[in-house]
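One chain is shown next in structure tokens, namely the form predicted on its own.
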Amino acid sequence: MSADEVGVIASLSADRWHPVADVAESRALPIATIHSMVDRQLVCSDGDDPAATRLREAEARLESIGWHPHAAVYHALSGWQGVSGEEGSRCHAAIAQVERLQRHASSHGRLPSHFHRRDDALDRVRLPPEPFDDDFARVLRNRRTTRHFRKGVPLPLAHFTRLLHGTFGAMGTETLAPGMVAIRRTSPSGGGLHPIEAYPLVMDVEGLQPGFYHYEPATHMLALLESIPSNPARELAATLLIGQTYFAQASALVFHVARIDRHHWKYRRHPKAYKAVLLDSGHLSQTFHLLAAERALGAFYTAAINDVDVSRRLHLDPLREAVIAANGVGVIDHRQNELHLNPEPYAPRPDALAC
């Protein structure tokens, strides 16, 4: 866009129409410039040409679904298509990782401390020690991100079933009003709406044909959307995960797809609505991780995905259905440990300041 065109956009009102001739005259521009902006869908027009009609219809759909304008812009501008990173191809040896971190620090300064301490605190109260060694605590301690999987070792169907049902399944329902049913999952959700759907990409799960599925909580069924042989499915997984080839060695991915129309039906044009949708995905991911840890499986969660490509592959409506992130699960390859964090056990210390 030229500076003149930016000026035109800034001068327009979002809730009323402006005659083209008046806009051109007020900005001292040829009418052809305004028409060019309409053709490039930079501004809406009430004309009946195809470009203007498509843009008006899209604006009307955004309004009907309940998107907040700033959230819609962020969602559109943050979508990835055909992105390929170096994550899978770069050297992951310890010395290479240290060198990358040091180069980053030389450009951006020292990493802020993990242990934040407020110097303006009025007092500090020492809390009593509380044992953290029961069964549930051990599951929490065992939760980790896995990047090494046993390729060629199928994931037992029972394990995959437990993760899908335990994370995305309905634990209960309640009819709030005629035709308005709320469900309860094992994770919280903004407004109790639970808009996230699970779309597994299966590579190697016992008893399942490789391909793309949709998990249906109402029937506890997997609906096959596209059959894809195992090796091409892994290649597709790596492509959709921007080249994170180590994640493509998992047995299955589960893409989180938010039904924006369901969520925004309640929170219409709400400035916090989109943030709540992203938090929903995070809640579900933690549950997925814990269920995997319970069964000694490897799991991960990544938002570094080509979400636009996933949406097109699944034939989703991009205004009503938003691809947020992906979980993955598989059998851990304990023979490899290059890509994992390996923290030493830590317990709070009264003399700890910062590190």
Ligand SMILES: Cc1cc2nc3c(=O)[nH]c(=O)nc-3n(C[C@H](O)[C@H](O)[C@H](O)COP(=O)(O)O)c2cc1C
Second form
Amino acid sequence: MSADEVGVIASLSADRWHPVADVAESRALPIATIHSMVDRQLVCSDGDDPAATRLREAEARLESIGWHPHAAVYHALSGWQGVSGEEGSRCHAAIAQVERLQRHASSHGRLPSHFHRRDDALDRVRLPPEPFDDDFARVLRNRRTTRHFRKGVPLPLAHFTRLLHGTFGAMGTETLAPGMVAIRRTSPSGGGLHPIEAYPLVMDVEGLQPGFYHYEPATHMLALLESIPSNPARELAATLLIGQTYFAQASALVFHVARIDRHHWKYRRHPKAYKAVLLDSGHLSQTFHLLAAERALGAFYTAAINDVDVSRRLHLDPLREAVIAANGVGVIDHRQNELHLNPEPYAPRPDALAC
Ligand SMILES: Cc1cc2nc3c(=O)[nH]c(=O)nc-3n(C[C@H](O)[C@H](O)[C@H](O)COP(=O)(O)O)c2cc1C
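If the structure you just shared is the form predicted on its own, then what does the corresponding form predicted together with this ligand look like?
Next comes the full complex, and the chain you just saw is listed first.
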């Protein structure tokens, strides 16, 4: 885009038509410049040529679904297609990891401190120590991101169905007004709308044909969308997860897909609505993680996905259904550990300062 074209866009109203001749004259530009901007879909026009019609219709759909313009731009610009990272192929030995981090620090300076302390605090109150070793606490403590899975050991179906039901299943419904029903899940949801749907990519789960499914919480059923043999399903998983091959050894992925039209129906062009959708996915992921930890299964969550490719593969409407992130689950391979965070136990110390 030229500086002149940026000037044209800045001079236009978002909700009023301007005659092309007036725009050209006010910016001292030839009319052909404005027409070229229409052809390149930089501005909307009421003309009936295909490019103008497509753009106008897309704008109208964005508007009718309730997208906030900034969120729509962010969502479109942060979508990935065909991205392949180096995570799967690089050396994961501890020493290599330390060297990578040190190189990073030499370019970008020190990592800000791990514990944060406000020097302007008015006072400090010492809290009583509270035991954190009951069953529930143990599940929380045992939650971790798993990146090593047992090959050739299928996930028992009962575990998988518990994870799907416990995370994405409906624990109840409530009719808010005639025809308007909220579902209740084990995780909270902004506005009580639960816009996120689960799309499992099954690679190796006992009794399930490998392939892409949609989980239907109303009936606790899996709707098969595409049958894909186990090995190609793993290759697909690695590709959709931008080459994170360690995650492709899991038994199943579960993609989180937000029904933007349901969520934004209530929060129309709301500046916080998109953020709330992302936060919903994080809550569901934590529940998924904890259910896996309770059964000593390995789980993960990743936002580094080729979301545009997932959307196409699932034939989603990209304006109404936004692919957000993916969880995964499988049987842990305890013999390998190098890809894991291995923290030392820690309890608050009276003398601890931010460092
Ligand atoms: C939003 C989000 C995105 C993440 N994306 C990735 C990812 O792309 N690849 C990966 O290996 N781990 C990913 N993780 C896992 C984190 O690296 C992991 O949670 C962190 O290292 C702490 O380890 P822990 O989960 O075992 O406590 C992600 C976690 C979150 C919450």
